[in-house]
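Form predicted alone, single chain, as structure tokens, below.
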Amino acid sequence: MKIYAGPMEGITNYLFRGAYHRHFSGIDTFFTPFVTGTHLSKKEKRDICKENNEGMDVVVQVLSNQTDDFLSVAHIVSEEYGYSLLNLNLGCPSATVTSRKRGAGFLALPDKLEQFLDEIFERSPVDISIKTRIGMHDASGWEQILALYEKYPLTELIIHPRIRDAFYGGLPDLDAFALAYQTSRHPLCYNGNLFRKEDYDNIVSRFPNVDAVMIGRGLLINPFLPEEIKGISVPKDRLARLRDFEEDVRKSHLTYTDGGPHKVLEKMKEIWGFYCYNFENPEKLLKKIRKAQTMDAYLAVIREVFSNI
């Protein structure tokens, strides 16, 4: 079974990613936050290039709904940067990118969607995946969306069992991902509400033979879980080895992100928005990490998170 790190736009780039894999491990694949336009940006540059994820196997992500602006990315990154695969985005539930019809917007969309897939899987230099949702405000459109994507070469399919309009909130539609397990032709890779081992194993004794499940909130509140999932045994101290991966990410994003120690800070605050819930109190910890208005009182904050190492 192998397991991907989701992406979440503005946490999981190359600096997050490449600390995780220096401090912890179990993870196979890293996806990136998307990619979108006809060009890519000097930010989307830097977070794809080989170079920055060295040592890692990683799949870009493109969210778009024009197949010229898909193929312009897909020749980017076969012929500049070396990459063989492309993950399209049909599942992000953000009201900007689903009001301008992408993500799973698109999904309102199945004509418009079957042309553009139709455009891309003809003419793309590179695979494709696709990771999607399983409709925008309801599912009953879900069994046409899946015969839809039976029509083309997937490499795979991840599937995020639940509708946009959902959001992450409720329970993912397990019947919804069982009607693709049953018909669906692709390798499949489960997505939702990961957050321990016991959520694995009740998504693996379903559905045995599915072929990967993806981590992505559960990566942040849980760093430890592909090795407790894969009976990794690192003898270090857990609180260690949060407090070097914190360190990691931090000096990583002074040394390379641009904007100076306040835009820095807010990146660690929301960084925190999921990782205090590796220690006790973490509300009370949330509260004191947000109240932090320069690096140095947000450094205080830190150094008594772990004064007992």
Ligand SMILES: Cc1cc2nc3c(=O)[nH]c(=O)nc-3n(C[C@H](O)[C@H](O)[C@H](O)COP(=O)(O)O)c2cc1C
Given for the second form:
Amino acid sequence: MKIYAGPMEGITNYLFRGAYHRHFSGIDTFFTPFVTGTHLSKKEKRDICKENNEGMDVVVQVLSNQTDDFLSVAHIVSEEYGYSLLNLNLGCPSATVTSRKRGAGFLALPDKLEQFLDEIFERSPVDISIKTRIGMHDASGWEQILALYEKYPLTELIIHPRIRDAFYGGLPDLDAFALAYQTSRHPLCYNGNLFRKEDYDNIVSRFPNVDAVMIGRGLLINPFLPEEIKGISVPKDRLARLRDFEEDVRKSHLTYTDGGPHKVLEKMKEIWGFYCYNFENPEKLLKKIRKAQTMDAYLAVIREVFSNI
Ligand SMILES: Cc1cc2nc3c(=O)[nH]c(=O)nc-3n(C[C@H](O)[C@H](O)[C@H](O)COP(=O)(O)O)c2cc1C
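Switching from the form predicted alone: structure of the form predicted in complex with this ligand?
After this comes the whole thing, all chains and molecules, with the earlier chain placed first.
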């Protein structure tokens, strides 16, 4: 079973991925947060270039509903960056994305989606995989969406079985995933709410032939999860590993991002929104971290968290 690190816009950039890769094992492939538009920004180039992703298998994700934009990015990633696969985002639930009929918003326009897929699969210089939700406002069109995906030679179909309106709440719809499991000829990847080994075991016992699972928030909520799933044992103390990872992420951002400590502090606060669940009284801890107005105040909280090592 392959384990993928899911893309998380604003969090899982190359600095995060590099730090994760240095401190934890078990991930087979990392997906980048989505790129958009016709050309790549400086930040996007930095994120995908091979020098910044050494030793990792990386798939670039693209968010688009425009054939020319998609193909332009496909040519750039293939000719300038040496990638042979692009992942298409048909799942992003953010209002700014769906209102422009991209991400999960594109699922509500099956005819346009079909035309777009016809064109990109006909002309793309790279292979294409899809990461999808099961609908926009409801899942009534899911069977039709699945049937559409059967038309194309996807390398893989990654399913986050929630409708867009659920955002990240409630439980994934395992019956919707089951429909794909029973009917799709594509290699399938399951994604959604894998936080503990039991979550993974439940998915694998119901869907033993899935090819891969993708872990998003779980990589922060429980960064040991891929090792636990694969039975990799690392002798080092868990708390020390959590400390070292936090330090690595923070220092890499301080060294390599524009914007200075204040911006890095905001990023660390976002990360702790998930990372706090590795500790006792997570909500209380998160409150303390969010209260920190300076990097020094933040560091004082962090020192206290790891004071027992
Ligand atoms: C902050 C955040 C940013 C995300 N950004 C992306 C993204 O850029 N592309 C994408 O396909 N999914 C994105 N996702 C969705 C995750 O990759 C994943 O599909 C979702 O969180 C469900 O999996 P999980 O329960 O393992 O977190 C994002 C999720 C979060 C919470």
